[in-house]
Structure formats: C-alpha cells, structure tokens
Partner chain sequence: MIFLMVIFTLLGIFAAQFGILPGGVIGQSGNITEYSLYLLLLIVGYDIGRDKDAVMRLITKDKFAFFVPFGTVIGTLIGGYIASLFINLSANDSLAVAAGFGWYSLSAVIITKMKSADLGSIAFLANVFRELLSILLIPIIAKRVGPYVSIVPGGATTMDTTLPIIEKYAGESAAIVAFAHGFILSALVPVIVPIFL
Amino acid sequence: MVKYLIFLSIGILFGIFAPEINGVKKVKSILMSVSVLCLLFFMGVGIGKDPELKLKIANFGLNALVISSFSILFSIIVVFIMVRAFRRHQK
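Any chance of seeing just this one chain in the form predicted alone?
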C-alpha cells in the first residue's frame, strides 16, 4: 500500500512541477488508455482463472441488489418523513 502512495505522490509532484510540453497531453492520454485496458485485461484473466470467483459473482450481485434495495427504500422513507416534518413546521 505504501508503494502505491509513494508512486502517487511522485506523480502528483511531477504533475505540479513538470513543465508543460506540447504533445505531452496526447501521449499521456494514450498511455493512460493503454494502461487502463491492460489493467482490465489482467483483471479479466484473474477472474477467468479462478473458478470459485465465477460462482461467487452471482452471490455478490444478489448482495448488491439487497443492499441497494434497502438503501433506496430507507432513502424514500427518510425523505417522506422529512417532507412531512417540514410541511407541519411551515403551517
């Protein structure tokens, strides 16, 4: 974890103090796109190589559905309570 923070800090400092050179933005954009695509490729390889993970993905989806449903439900309940409270307060 520390090595990631060190590399992130070096990148931030480089971004702040490095002079802006013509064409660097385009190269930086291409490098970032290639890096993200490589990261996604290797994540896919990791998922494809782990047979237990494929079985767990359905369980993760079900958990996400339950959590998001309860979040939406309680958000609606809180908004309903707040609207009623403010309407009473305004009268």
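Numbering follows the first chain given and starts at 1. Everything quoted here is computed from the prediction, not taken from an experiment. Note that the rigid core is defined as the largest set of C-alphas that superpose within 1.5 Å between two forms. What changes on going to the form predicted in complex with its partner chain:
- Core-superposed comparison between the two forms: CA of L55 displaced by 2 Å or more.
- Core-superposed comparison between the two forms: the Cα of L37 travels less than 2 Å.
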Second form
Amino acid sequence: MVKYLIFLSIGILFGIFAPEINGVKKVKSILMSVSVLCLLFFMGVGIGKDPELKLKIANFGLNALVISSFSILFSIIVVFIMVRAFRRHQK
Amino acid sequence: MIFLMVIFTLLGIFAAQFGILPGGVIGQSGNITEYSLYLLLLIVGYDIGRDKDAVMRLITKDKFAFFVPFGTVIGTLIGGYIASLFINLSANDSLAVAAGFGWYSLSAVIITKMKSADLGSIAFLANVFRELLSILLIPIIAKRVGPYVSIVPGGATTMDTTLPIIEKYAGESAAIVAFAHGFILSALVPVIVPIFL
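The structure above corresponds to the form predicted alone; please give the structure of the form predicted in complex with its partner chain next.
All chains and molecules follow, beginning with the one already shown.
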C-alpha cells in the first residue's frame, strides 16, 4: 500500500513541476490505455489460474453473485444519499 | 474502451483457466499486474498534479467526498445483511464475505483460515464479482449519477486496479478521493472481516 502511495506521489510531483512538452498528452493516453488493458488481462489471469474456479462458480456462484450485487447496490444508495445531503447542506 | 476492458479481463480469465498461456507467463502474472499498476499510478498522479483546479475544487468545495469510504462501508454491510435473507448463509457469514470490499485474495484467505474453505471460496468469488461488476459499472455511474458515487462499487480496489478507470471516466478530483477510499477500505478488510466470524 505504501508503494502505491509513493508511485502516485512521484506522479503528482512530476505533474506539478515538469514542464509542458508537446506530444506528451498523446503518448500518455496511449500508455494509459495499453497499461490498463495489460493490468486487466493479467488481473484476469490471476483470477483464472485457480484450477478449481469452474467448480467454485458451479457450487457457490449464485450466493457470491447475490452478496456482491447487494453490497454494490446498497453502497451506491447510501453514498448517493450522502452526497446529495452534503450538497444540499452546502447550498 | 469499456467493452475492451471487460473483454481483456475475460480473456485473461479464460486464457489461464484453459491453459492457453505458458506456465511461465501465468507464474509471472502477479508481477506483471504489479508493474502495470506502478506505471498507471505514475500516470494518474501526473494527471492529478497537472490539473490544479481539480485539487482546489476538492479542497474548497467537495471536502465531503472524503466521507465516501464510510458510506461505502455502511452500504456494503447493509447489502451483505440483506443478501443473507435470500441465500442459504447466516447473516454473519454473508457480512464477512461482503466486508472483503472487493479484495478477493486477502478476504478469501482470512475466511478460509478462520471459518471454512467453502465460505472462503464464496468470499473469493463474491469479491471477484465485485471487481468485475465495478469495471462495468464505474463508467455508467460516472456518466449518469455522479463522479463520487462511481467510486463506490470498486471498494478496496479503487486504490489500484479500478483507479485508472475512475480517473478516465470520473475525472481527477474523483481519482484523488478514490485513492483515499481504496486505502481506507483496504486497511479495514483485515479488521472488519474477522469481527463477523
């Protein structure tokens, strides 16, 4: 976790202090797309390398899907209400 | 881009599951993921540093966004409890699984050690599903509901795997909040999961 913070901080410092160079935006955009796809592909490999994945999905998939769906749904609802309440309070 | 992202994730899962990739590549997948992440964090950081308005907006107008992680925790636990009413699991087990906040490796290990391999498998899958659903939902929620709400589905992964997606679709202010959100939730996983076991 600390490593992530260090890399993010180095990036922020670069962003603040590095001079504007022509063409950086385009290179950055390509680099970002390629590394996101690379990250997601290998994240998928990390999930798929479990030899029992199919068995787990067959046995427990539905329970897991219900828990993840409800967790996401209710966290969205709570934060949506929170954000609206704060915004209204600010006005 | 969103379809490409989903396709690449599924391709990775299938390629590893059906042995299409060489063993060496599969063995190195953790390292490759880690290095891609470092590169992405540098780029996301660079964008944040470049967009000084985003930082100022967050400090002066949207300070409340730093309370988003607490909303995510409360909402996730409510969701975990309500899910237990529809499935064949006790409320505590369902809450422990939900409290993984998308960090499938750690939550599955904790639950397998403290409770059972079966519940550990459910935790692994539920948190994998949370991460996969997040990749799909973040762009849609960022566009239709709002940037800060789009951070929520990612749970603990918003400091790493889903951070570049949030930055791309919800902007730099949301990326700053997303990193803090992921940091706080990741720290809470080993604390909250054992409480329910």
